[in-house]
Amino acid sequence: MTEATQERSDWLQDLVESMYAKHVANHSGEIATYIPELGKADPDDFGICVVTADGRIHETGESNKTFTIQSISKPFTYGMALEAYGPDEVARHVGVEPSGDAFNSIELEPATNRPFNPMINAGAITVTALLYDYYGDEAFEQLMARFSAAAGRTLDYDESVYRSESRTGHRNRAIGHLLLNFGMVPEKIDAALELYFKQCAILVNCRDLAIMGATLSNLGNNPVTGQEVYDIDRVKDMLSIMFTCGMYDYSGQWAYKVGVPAKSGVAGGVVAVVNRQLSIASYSPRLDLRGNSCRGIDVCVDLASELGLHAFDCMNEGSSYLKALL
């Protein structure tokens, strides 16, 4: 590492630590309790990690505290389904339009009966059902292997959270059977739902999420391990749907304020991806009314502003405006 690179790395570490100091006193929001096990989280937990597309890691706070991935799993399973079936076949089962509704809404496209997109529960259940149909009883092992490759270490899942989600997931079961009624999912929907509940219970920490995001930022290759995890064309699709739909019915505000692909989960994780540059991950379990981490949103808003990460910010390294100045 050159002296100039080290200086930039030190500056980025200082910036991450300053974000933690600025937002640690924010106690707004509530922990998710509709999944009973999630209600046991420490509301004061807070971690931030930034991983660059060349594999440098900058972290602070409880960045090694594990929590369940929940809906942040959705773009990663979507990428697997795209690789398994191809985009055209997946598009027969799930659309790509923002819904404007809550993540657990029981709504389908009026004309097609497809879920609006794979980032809401209806679409994610459809994607997981396709993966179960493709891989059968080995689906969870396949999913864990891919997620572990993206994170750069062997991941596990929380059995108690999985059981809690399975026991209380009546709304998701209703969604699954509605999808079955319209022919959007294969017949074995009950087994697919169990896979979905287990998928959401995969354990990660803030560093894991940041490396998974940096894998997408680095065109599908894990920048820490060097392993190819996703096909480059499917990464484009994954990031596109994260940009338009990844933050539930806050996605429009997110695109306006932050301007990068992202995904949140109700356990308190948020991951944001800046193409070919870096990934930001945060963990804080206090959520707003839309199910997004309050601190996580604020951290990403501030980092995007400070670093010029917004896709349409003239400071963004990928912009033609900046290239013209160099």
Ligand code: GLU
Second form
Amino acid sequence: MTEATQERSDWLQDLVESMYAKHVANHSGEIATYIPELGKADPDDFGICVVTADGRIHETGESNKTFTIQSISKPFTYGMALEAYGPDEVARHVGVEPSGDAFNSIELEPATNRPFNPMINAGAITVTALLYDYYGDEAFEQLMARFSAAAGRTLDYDESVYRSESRTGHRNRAIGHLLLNFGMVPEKIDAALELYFKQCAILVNCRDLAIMGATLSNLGNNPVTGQEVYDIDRVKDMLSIMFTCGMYDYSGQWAYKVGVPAKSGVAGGVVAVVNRQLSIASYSPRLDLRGNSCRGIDVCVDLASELGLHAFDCMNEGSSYLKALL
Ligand code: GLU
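Right, and the form predicted in complex with the ligand of this protein, after the form predicted on its own?
Next comes the full complex, this chain leading.
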């Protein structure tokens, strides 16, 4: 690292730490309890990690503490399904329109019976059912291998969170069977639902999430390990869906305020991706009424404004700008 690069790295590290200091006193929101095991999280946990598209890591707080990935798994399985089946076949099963409804809404597009998009549960369950049909009993290993490659280390999953959701996930089962009723998913929907519950229980920490995000910001190539993880064309599809549908029924306001692709999960993780520049991850389990991490949103709003990350910010001169700055 040259002296100038070192200085810019220190500057970004300071910024990440100042975000922690600014938001740590925010205690608004509630932990998710509809999956009983999630209720055991420590509400005060707070970690932030920023990874640049050339692999520099800046982190603070509980950035090493693991939590379940939950809905943040959805863009990553969507990318796998796109690669396995091709975009046209996947589009026969799931759309790309924001629904404006809650993540667990039981609603399909009237004309096609497709779920609106792969970021709500109905769409994500469809995607996972396609992956189960493609890989069979190997599906979970395939998924773990891909997520691990994106994170740059071997990931594990939380058996008790998986069991907790499998025991209580009646609404997702109802969604799965509705999809089966309309012929939108292959027959073995019960096995596919178990795979979906397990996928949501994959354990990550803030740094893993930020590296997974940086893999997307670096055109599908993990910038820390150098491994090619996703096909470059599919990364574009994944980020587009995250941009329009990633933050539940807050996605429109998010695009307005933050203006970058992102995905959140009910365990309290958020990952935001700035194409070719960097990724921001935050972990804080207190959620707002829509299921987004309260501190996570505030951190991303502030960092986007501080660094001019919004896609349409006048400071954002495209993918080369921050590279020069960082
Ligand atoms: N496993 C959760 C569910 O399907 C994921 C929800 C989320 O993170 O939004 O209900």
